[in-house]
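Heads up, the chain below is alone and in the form predicted alone; it's given as structure tokens.
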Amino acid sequence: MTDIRKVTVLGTGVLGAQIAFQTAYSGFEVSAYDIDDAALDKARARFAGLVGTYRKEVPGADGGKAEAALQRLSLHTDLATAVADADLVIEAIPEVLSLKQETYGKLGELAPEKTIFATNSSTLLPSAMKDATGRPDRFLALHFANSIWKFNTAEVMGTADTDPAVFDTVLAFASEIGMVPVPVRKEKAGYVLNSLLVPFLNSAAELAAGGYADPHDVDKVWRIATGAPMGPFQIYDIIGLNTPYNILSHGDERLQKLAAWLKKNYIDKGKLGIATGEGFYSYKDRS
């Protein structure tokens, strides 16, 4: 068992909310931070929805355990308060390097010396952020997959400066919150999961953006031909389109064209995925 007892999650978007709730569900005291009250109102709705989801999909969660997780969750818009006694901070803010660096600069000043920092970045290398933390030996990546209660991998990837004891502690913590820890032994953009997933999703977007096939037909081919439960555009909707857009926007010219297509045809129309009721598919009639 680790010494981690109090966890702070920065960012209460789709995955940030899941990380916070799963951690609280596993018995930890969790502080969830976001930038304003409007964001926290959305977080409360996400947490309430996760109670229902866990009751339906997680064995043993329907006996009051899911509701009890809410009692271990506190919400904050003041960063200093959120991290005041944190043993571990998990950052799940937008995939913008400058924003992450700025946030870690503030964190390094506000969090106790004991605090471990972990980024849930999908594609950015922790070495690009380590200097901003002021404690590169206590900083690494801890990457979760969406629908954390079902797809429960946790990739742990340090930098050359990460203390091996910190690395092992975070691996153990991942197990304590019900994840299957996956140690990534060298820095790799995309880690394991997204090194496989991102090129797959980009290829699907190229097919649709180039007018070769409709997104629904791309998904249909993939599901039928491989037996996979979901196609790439269904996965896009689960992730939420903002994160892929941010990743694509910082790529080469080919990827930036895909970002522009995604923005024009979906994001600018409010079609961000399941979270907004519509993306490549409509979810407005789902109960």
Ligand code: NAD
Contents of the next structure:
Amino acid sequence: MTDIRKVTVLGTGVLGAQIAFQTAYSGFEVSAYDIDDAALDKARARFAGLVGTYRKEVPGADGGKAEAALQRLSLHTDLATAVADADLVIEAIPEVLSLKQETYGKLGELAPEKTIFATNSSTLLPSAMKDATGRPDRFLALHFANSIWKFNTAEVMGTADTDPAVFDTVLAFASEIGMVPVPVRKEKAGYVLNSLLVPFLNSAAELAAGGYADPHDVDKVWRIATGAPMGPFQIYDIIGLNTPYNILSHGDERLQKLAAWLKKNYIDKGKLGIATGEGFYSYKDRS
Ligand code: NAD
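Pass me the form predicted together with the ligand as well; I've looked at the form predicted alone already.
In what comes next, the whole complex appears, and the chain from above leads the way.
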């Protein structure tokens, strides 16, 4: 068992809300931090939604266990209060390096010395953020997959400066919150999951943006021909289109064209995926 008892999650969007809820569900005290009250209102709605999801999809979550998780969750817009006694901070703010560096700069000053920092970044290397933390030995990446209550991998990846004891603690913590921990032995952009997934999603967008095949037909080919349960555009909808958009728009010219296509045809129309009720598919009739 680790010494971690109190966990702070920064950012309560798609992944942050899931991480905070899963951690509280597993018995930890969780402070969730976001930038303003409007963001926290959205977080409350996400948590309420997760109670319903867990009751339906997680064995043993009915009978009050999912609701009880809410009692262990507090919400904050003041960073100092949110991290005051944190053993572990898990950061899930937007995938923008300068924003993350700025946030780690503040966090390094406000958090107690004991606090371990973990980034959930999908595509940025922890070594690009480690100096901003002021404590590179207590910093690493802890990467979750979307829908963590069922797709429960936790990839743990340090930098050359990460203390091996911190690495092992975070691996063990991941098990304590019901994840299957996977050590990534050397720093690798995209870990295991996104080293496979990002080129796959980009290729799908190229097919649709280039007019070769409609998104639903791309998905159909992938599902039928490989036996996979979902096609790439179903996966886009689960992820939420903002994160792929941020990644693509920081890429080369080819990737920026795909970002522009996503923005014009989907994001600007409010079609951000399951979270907004519509993306490449409509979810408006789902209860
Ligand atoms: P999101 O846009 O849904 O949520 C981001 C949240 O961060 C929002 O609530 C926003 O208000 C908040 N925020 C913005 N600036 C902030 C700041 N300075 N401090 C604290 N909070 C701030 O994004 P997301 O999809 O949850 O992604 C968050 C991180 O998780 C990214 O690094 C992403 O790469 C990673 N991730 C995402 C997925 C996914 O499937 N969406 C999967 C694994 C990892």
